[in-house]
Structure formats: structure tokens, C-alpha cells
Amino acid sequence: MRHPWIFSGAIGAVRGSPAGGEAVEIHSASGEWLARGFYSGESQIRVRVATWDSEQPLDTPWLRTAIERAVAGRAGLADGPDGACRMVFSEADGLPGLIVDRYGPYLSVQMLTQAMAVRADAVTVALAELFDPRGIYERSDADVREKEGLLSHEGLLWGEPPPERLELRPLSLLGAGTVPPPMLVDLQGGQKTGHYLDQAANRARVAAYCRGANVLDCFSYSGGFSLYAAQAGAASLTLIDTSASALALAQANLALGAPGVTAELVEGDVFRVLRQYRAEGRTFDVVVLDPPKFAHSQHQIERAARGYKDINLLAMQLLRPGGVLASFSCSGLVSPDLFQKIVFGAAVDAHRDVQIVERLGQGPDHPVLLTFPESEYLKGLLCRVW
């Protein structure tokens, strides 16, 4: 009911000869008006649902109005000139294909499917107005366009190009008094828009447990589980990346937001690298998995299990008794039941007792439509091994 998605097999027939993006009306087979919303000739999603109200037209005041909503509900979640935070969420903000991000005095902006990239002078034009940033950039170079025969599009919409390297502090949601750390943001190089936000809470929680603690940090990108464990008293960091300048940059960001601190850095294959430590018999306190996404379809979700599924057995073997393991999936194709049968089934064949202490998911500047899941797709459960 309410889902924005209209694929083609649900499709009778088409009238006349929509272009891309085109806003259309969607009718029962009856006749009975339904909704309005966004064509994609290319995409097997051939509709996006933008509106169920008949009187609403999606035209440019639609757009502003729908970002200033999606802004105010972000009220306080990103406080200060150098607060970071996801200001707009796709379909979730009923905005299908548009993804802002604010880093301090930028934005970061994707937009992924045909509704927004012929629209993209009016999203510009409005998102301006509204933050008044120094700069608006876009990194629509995601593996969605291509579905959407769209090709990628990365450069600089608005303003100055952000710099090499800005220094932010992602997501004031720590609690009163609390002030997170600072981290280097490469907007332009960066992976996503630059960074993964919807684990800015998360770094806090897991951190809790990593005082004194072994930390082993794997897919650990710019750091932010480490920084966050450095600066809640770890012991020592082993960070594991396979791109050279991710660590480079976590180095940086260890430099910042926890001087003084020395971390182990491992360039290199994750899945090998754990193997190689299981049999040199290192052992860990604490284990942060944090892969990419491993299904980017339904065709893949098996393979998909069988990774997740050795990435925590090869874990929980590195894991000390008592140890702490951090397993994240952010493949929306792979059910929060499901990610936690993988990980059950990995406990049984490490011959571990495992419990979850607690469950974790994406943070508030990613809320979840209850009419369209797939917007919950970050899974993470934070479990006691034995």
C-alpha cells in the first residue's frame, strides 16, 4: 500500500510516449486515478510515486517545498558551521532519486535517477536558496545510473569546489555535552558523497566497548571506528583497507582526533588478511566489520550470504573470549533476519556462544518511509562472543 515503486511487469499499458523523468499519472486498470509520479523508460522501477494527492502537481514549487520538509525534519542533527549530516533521503523524503548531504559549508548531492538529473538546475537553484553553502557538488557516480541510462556525472553545480580535505564533525547526536570527534572529509575522492554518515551514532556505541580494548577496525575506510575507539581509551588499532589512500586518510584523521595515538595500518584484501592473522593466532578484543555493500541485486543475495557469512566466522575465530564483534550490513536486499541467520549459522561453525548485546541500524538523518523499507537497509548487530 503506498509504495513508491511501480515496476514494468505491473504495468498494462502506457499512454503516449513519456520522456525520461516526465511526471506521469498512474491509473487502476479500472481507471480509478492513483498517484502521480516520475517515468524511467530504462529502469525495470518504470515509476516512481512523487504524490497520492490528485491536486498536486510536481512541478518546481513541489520540489522546494519537499526539500524544506526533508530539512526541517533534520532539525538539530547537524548544529554549528562544522556539522555534518544527510539533509535529504530519496524516496524516504519523497524526493526519488535525490540524496543531499551537508558537510559544514557544503553540499554534497546524487541524483540517480531521470526524475532528478532533468531536474537538476531546479534542485540546484532551490538548495542554494535554502542553505546558502559556499559550494554544491555532485558525486552522481553511483552504480543505480546506469540502471537508469543515465551516465555518471561528478563536478562542481554551485559555488566553489570544496576543498581537498575539510574537517567536520559528522552528526551532533552524542548527547548533551558531548562533542564528536573531528574527522577529515575528502568530498571530491571520497567514497559515497565523501562519507559514510549513517554510521556517526554507531561509532559512538561501538566505542563504548573498546576502552583498553584490541581493536581490530576491517573495511575501515577514513577510520571513524577507530577514532572513536582511540578516543574512548583502546589499546591498540589495526586498521584494514584495500585502498591506499583511505588509510592515508584515516592516518589523518587519527592525527586530528586523537594525536598521540599509533595505529597499525594493513593495506590489503580483508577476507586474506583475517585468514593470515588466524594463522598466526593474533587475537582481538574487539572486531568492527564494516564491509561495501555485497548485493546490488536479487541475484547476488546468495553470494552475498555466503561473504557475510565468512567475513564474521573468520571474526569470531580472531575474537578472545568475551570479546566484542561489530557486524554491519548495508545490502538493503539482505533482511535484518536474514543478516542474522548469517551470523548465526558463522557462530555454529566457529563453535562460538554468541549473544546480542545490541542491535544497531542507520542513523536519524536516515529515516525509514514505513510505506517504502527499503529504506532500513544498514544492519548491525553488536554481539558478545564466548
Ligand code: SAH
The other form holds:
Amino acid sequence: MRHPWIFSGAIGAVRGSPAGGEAVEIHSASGEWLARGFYSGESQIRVRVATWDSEQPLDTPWLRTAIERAVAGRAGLADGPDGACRMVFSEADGLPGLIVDRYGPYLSVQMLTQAMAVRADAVTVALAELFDPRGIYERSDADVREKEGLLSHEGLLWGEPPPERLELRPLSLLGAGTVPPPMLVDLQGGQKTGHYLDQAANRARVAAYCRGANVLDCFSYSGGFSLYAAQAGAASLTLIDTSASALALAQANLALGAPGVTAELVEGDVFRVLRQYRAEGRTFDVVVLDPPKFAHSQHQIERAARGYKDINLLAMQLLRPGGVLASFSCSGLVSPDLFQKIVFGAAVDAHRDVQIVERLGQGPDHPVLLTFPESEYLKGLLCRVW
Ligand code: SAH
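Shown: the form predicted alone; wanted: the form predicted in complex with the ligand:
Once more the chain from above appears, this time first in line as the rest of the complex follows.
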């Protein structure tokens, strides 16, 4: 009920020849009006529903009102001038294909569907009016755009280009009155929209286990987990990422937020480096696993599961008894249940007793729409490994 995706196989007939991104009416087989959505000629998801209200046209005022509602839903989250927060989260906010991240005075935007791509100008005007930002930058470089037959598109949409490094405080929910540490965000050259906002609150959760700990931060990107761990009093930090530019940003973040803390920055493949550490007999008190999305489509789930199991097994083998594993998966196609089974499999193979002490998910600026379970994609298990 009220799921926003209509797959090509579910469509009996298409009347006329709607253009990509055009608003279309959806009727049941018996001719009853059901909903209104956006057509996509290329994607298997042929229509994305945007309203179930027959009175509501999908025009420019609709777009603006929907963005306003998304913004109203984030009231109180990272409001300050250096706050960073996802303001629009695609289908979960009723705006299929539109992602808007606020990084202080700048907006970083992804338009991932034909519907949003053809409305880029209207989206830009609405955002400029509602946020009065210094600049709006587009980062529609995601591979999802390929499925829509769209090319990547990056560049300045409005105002001034963002500087190479912005000093911001991503929403962290450390508690009322607590100010999260500043982090450097690279809107133009960084990954995705510039930063992984979905992990902001989890960094603080994991840091609670890091006092005096030797911390291994796998898939560190710009060092978010390490920075919080350092501030919580970690004894040592080891960061692993394949991207040299990510590690450079991580180093700058640690210099800014945790000066004097020594960190080992390792440019390499986590699968390989963890095997090397195991061979060397290295151990850690806390291991964070925050890999990129392993499953991009149904037929990749099995391979993804093997990948998750491999790194979780290795991480458990590197943990001293009583150590903490913070293991994440951002593959929406891997359900929380399957993810837990994978970690279970790793624990059995590692011959370790593993307790789940906390379950983590995406931050409150990435809401889950009940009629769209796909919007729940990030899951984390905080485990004590004996
Ligand atoms: N933990 C980060 C986000 C991680 S995103 C944060 O809190 O912000 C995933 C990261 O994994 C990216 O930086 C990417 O460069 C890196 N990566 C992808 N494949 C990798 C691999 N096989 N080994 C090491 N790093 C990898």
C-alpha cells in the first residue's frame, strides 16, 4: 500500500507517450484513479508516485511545498551556521530522486531521477528562495543515475562555488547543549555530496567505547569515527582507506579536532590489510567496519554477503577478548536480519562469543518512510567480542 515505486512489469498499458520525467496519472486495471507520479522511460522503476491526492498537481508550487515540509521535519537538527544535515531524502520525503544536504551556508544536491533532472531549474530556484544559501552545488555523480539513462552532472547551480574545505559541525546528537567537533568537508572533490552525514550520530555512539582504546577505523573516509574516538580519549588510531585524498582529509580533520594524537594512516585495501595484521598478530580494542555499499542489485546480494562476512571475521580475529566491533552495512538490499545472520556466521567461524550491545541506524535527518521500507538502508551492530 502506498509504496512509491511502480515497476514496468506492473503496468498494463501506457496511454500516449509520456516524456522522461513527465507527470502522469496512474489508474487501476478497472480504470479507477490511484495516484500521480513521474514517468521514467529508462528505469525498471517506470513511475515514482509523488501524490495520492487527486487534487494535487505536481507543479512548481507542489515542489516548493514538499521541500518546505522536509525542512520543517528537520527543525532543531544542526540549525547553526556551521551545521550540516540532510534536508531532503528522496522518496522518504516524498521527493523521488532529490537529495539535498546542507553544509553550513552551502547546499550539495543530487538529482537522480529523470523527474528531478528535467526540473533542475525549478529545484534550484526553490532551494535558493527557501535557504538563501551562499551557493548550490550539484553532485549527481551517482551510478544510480545510469539506471535512469542520465549522465553524471556536477557543477555550480547557483551562487558562489564552495571552498575546497569547509569547517562544519555535522549533526551528532551528542545531547542538548553539546557541540560536536568541527569536521572539514570537501563539497566539490569529496565522495557523494561531500560527507557521510548518515553516520554523524553513530560516531558519538561508537566513541563511548573508545576511551584508552587502540582503535582500528576501517573504510575511514575523512576520519569521522577516528576524530570522535580521539576526542573520547583513544590511546591509538589506525585508519585504513583506499583513497589517498580521503586520508589527507582525515589527517587534516585529526590535526584540527585532536591535535597531538598520533594516528597511523594506511592507504590500502581493508580486505588485504586486515589479513596482513592477522598474520602479524596485531590486536585492537575497537574495530569499526563502515564499508561502501557492496550490493547494488539483487544479483549482487550473495557476493556482498561474502564480503561482509569476510571483513567481520577478520575484524573479530583482530579483537582482543572483550573488544568492541562496530559493524555497518549501507546496502539497502541487505536486510537487518540478513546482516545479523552474516555477522553470526563470522562469529561462528571465528570461534568467538559475540554479544550485540547496541543496534544503530541512519541519523534522524535520514527518516524512514513507513510505506517505503527501502529508505531504511543503514544498519549497524555494536558488538562485544569475547
Ligand atoms: N566511515 C566513513 C565513511 C566510509 S565510506 C565516515 O564515517 O565518514 C566508505 C569508504 O571506504 C570510502 O572512503 C572509500 O574510499 C573506502 N573504500 C572502498 N573500498 C575500500 C577497500 N576495499 N579498502 C579500503 N577502503 C575502501
